[in-house]
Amino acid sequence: MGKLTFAMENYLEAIYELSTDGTGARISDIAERLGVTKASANSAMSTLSEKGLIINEKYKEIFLTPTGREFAEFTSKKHQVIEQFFTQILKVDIAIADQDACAIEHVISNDSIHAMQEFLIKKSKN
């Protein structure tokens, strides 16, 4: 499977964050979290389902497939590392760091994420 669009990564991340304790995510909660209409969220769910990243039965909760979970966890981890780097190292306000991390997580290289992680680890040991 090729690279996902920023929007599709955001949908997967939202489903991941809204899915807890074995429960799935509801379309209305996904739409609200991302600030989109339910129709837009439903359209995205169709695309993600076709790609095998979610299980989406009409009028039921949405669940990530194992592959979908991998994508979502990776995107979420990138977001956390960027946000942590911005707030702890650069002293950026948390709200701004969160917004910036959301935009950057889709384009940053794995090498840069790894370097940020390593820097944070070294910094925490000092």
Contents of the next structure:
There are 2 protein chains.
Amino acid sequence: MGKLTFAMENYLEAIYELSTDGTGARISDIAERLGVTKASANSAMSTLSEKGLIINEKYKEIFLTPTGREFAEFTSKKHQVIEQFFTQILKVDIAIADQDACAIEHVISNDSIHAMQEFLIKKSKN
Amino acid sequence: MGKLTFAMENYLEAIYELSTDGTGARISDIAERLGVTKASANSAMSTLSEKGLIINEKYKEIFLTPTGREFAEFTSKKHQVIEQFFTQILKVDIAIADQDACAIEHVISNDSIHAMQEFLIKKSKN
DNA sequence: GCAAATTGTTAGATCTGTCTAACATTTTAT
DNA sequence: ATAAAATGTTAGACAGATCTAACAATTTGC
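Which structure goes with the form predicted in complex with the DNA, now that we have seen the form predicted on its own?
Then the entire complex follows, led off by the chain already shown.
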């Protein structure tokens, strides 16, 4: 499975977060969350569908495939670690931390994420 | 002055680092450093030149303008802070830290950079 | 149950950044 | 001084992600 572009990672993550309650995600909500037009979101869905990461039937809600969910969870986990590290260790404001995490999650190495996690764990033992 | 794309920030930074000794930077060196073709690098130079960030005469070496240098120094400074934080605080391998810094420097907030700097300063006082 | 509002889709344009291939200029070596 | 090598430039293509505008389908509110 080839690596995803940042844009596609963001779309996957949005779908993941919008479909927590078992229902699928809607194009409008995805578009709104990412600040793009419905046309852009729709176009992205074709890409994700071709890659087997989502199920996308015309005019229906969008669902993650198991593979898609794995990708989304991985990205989401990275986001969470970065945000936690930035707020708890660096004392950065939550809004800024979230914004930074949203960008950094796509580019940071697994090594560094792991290191942040370790750091947080050690810190919590004080 | 509008915000630069990540690509342009990288080109500026490369020029900055390649012209430390007062001489300008060469297209081939910029291209090699960034892993792109000379054609791509050349095309980027037009963009940077139009923005008034470099001086680019045909077949001549490339020089930063004062504004261009400011941008480059700012990006470079962020790179340095991230790399230092990742190696010294997170104990991440230098090669990985450099790679991560190279990506994160374009997306991280000033607040978070500042927080990392503060953290490093406090740490150095132990 | 129908009209209006919302939501989803498509076509086509644009912008950015990249590439290859061909060509022009400059530098180097003998 | 000139041929070969290195370097720089240009044109044209392409991929990814976005947009607008027009249209289609679905849902909602009387």
